[in-house]
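One chain follows as structure tokens, the form predicted on its own.
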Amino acid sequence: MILKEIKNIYHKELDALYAKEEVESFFYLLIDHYLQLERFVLVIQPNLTLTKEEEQPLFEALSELKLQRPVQYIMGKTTFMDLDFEVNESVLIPRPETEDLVRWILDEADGRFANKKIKILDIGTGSGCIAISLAKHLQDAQISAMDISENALKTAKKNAESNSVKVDFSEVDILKSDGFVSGFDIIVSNPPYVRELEKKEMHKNVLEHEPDLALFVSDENPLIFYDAITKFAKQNLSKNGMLFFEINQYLAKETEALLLQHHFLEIEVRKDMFGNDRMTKALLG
């Protein structure tokens, strides 16, 4: 079949489910992934014809996209901070706004902790995207990461190996943890923060495929992880150590109040690319 015709079939089958631009993105991601074809291939070869063997994975992916399975899970990988990460249903798909959080940490590390071999802990590491990206950019830092999910940690360890970095991984439930190796200069977490009441705002591809364990908290106690991690950070950060969170945009003031309650200083909230309160930094005095 001619590749251009397959592209037309993608639009015919998927435009009712996704924005046309998103369908275009899916198509080009998949031909690159399965066939190593560049985006401009149809300009150069408008009548490029695929064999049955070549077109099969494209139609299999189309079937999964119709079920609203995320394209990253279909391919089994995604890109974060210009690094490749394996992803599957055991881990959240890394988001661009989390890249902004990593860049913020890198800026602070280059400034406040310049010329120091710093220790960093990532709590709820998932795919390992935060810890591994920090390890890649801060090659003298000692990076640790924890998660409650054994399967997530297996994925994170693979990602650390494939990106040639060293991260010390531990299986820990932060809600039950009463101790760790203290003296961290930076603790960072992107914990579960989506309230049950917010499910109605979410797309089916997230609700039905990404892990609930990494996403949702109860309406009654939405800051349960922030409270536990803040208390943990008080015990395990070094003096003038820093705590970074990705946060629920609707609970920025509540998160800030929690940090103030535990006597953190210099609290700053930053917005994501969509103008939503998305991340916070605080200093342990």
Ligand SMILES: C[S@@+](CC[C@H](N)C(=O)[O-])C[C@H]1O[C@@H](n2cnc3c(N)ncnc32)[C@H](O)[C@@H]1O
Second form
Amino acid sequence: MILKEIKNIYHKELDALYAKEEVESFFYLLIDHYLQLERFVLVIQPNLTLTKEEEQPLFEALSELKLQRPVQYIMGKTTFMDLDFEVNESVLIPRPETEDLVRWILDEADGRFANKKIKILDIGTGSGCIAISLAKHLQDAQISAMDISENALKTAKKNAESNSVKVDFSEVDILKSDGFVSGFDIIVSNPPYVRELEKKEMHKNVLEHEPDLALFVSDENPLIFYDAITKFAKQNLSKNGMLFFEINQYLAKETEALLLQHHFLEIEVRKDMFGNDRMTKALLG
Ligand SMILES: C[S@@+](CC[C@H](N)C(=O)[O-])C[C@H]1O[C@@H](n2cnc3c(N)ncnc32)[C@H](O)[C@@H]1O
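So the form predicted on its own is up there; where is the form predicted in complex with the named molecule?
Full assembly next; the chain just shown is listed first.
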């Protein structure tokens, strides 16, 4: 079949489910992933014809997109901070907002800890995206990461290997942990923070495919992870160590209050590219 016709079929089948631009983006991601074809191929070779074998994965992916399975899970990979990461249903798909958090940490590490061999801990590492991209940029840093999910940790370990960095991973339930190896200069976490009541704002592709364990907290105690991690950070950060969180946009004030209550200093909240309060930084005095 002619490639252009397959693109038309994608639009015919998917435009009712997704925005038109999103369908375009799926199509080009998938022809790159399965056939190593660049997006301008349709301009240069408008009549490019695929063999049955070549078109098969594109039609299989189309069926999965109709079921709203995220394209990153279909391809089994995504990019984060310009690095490739394997992803599957046991890990959250890394988000662009989280890249802003990593860039913030890199800026602060450059300023505050320049020339120091720093120790960093990522709590709830998932695919390992935060820990691994920090390890890639801060070559002298000693990076540890933890998660409660054995399967997430397996994926994170593979990602560290494929990106050629060393991260010490461990399986820990942060809600039950009271000690680790202390003396961290930076602790970072993007913990579960979506309340049950926010489910109605979420798309089916997130709700039905991404792991609940990575996303949800109860409406009654939405800051459960922030509370546990703040207490943990007080015990395990070194003096002048820094705590970074990705946060729930609706709970910025409450998260700030929690950090203040635990006597953290220089608390700052930053917005994401959509203008929502999305991350905090705090210093242990
Ligand atoms: C929002 S995801 C973040 C994943 C990754 N750091 C990222 O930014 O894409 C939260 C992660 O916390 C982990 N998690 C959930 N409960 C946990 C617990 N009690 N202790 C440790 N990790 C937990 C989940 O398995 C998940 O990988």
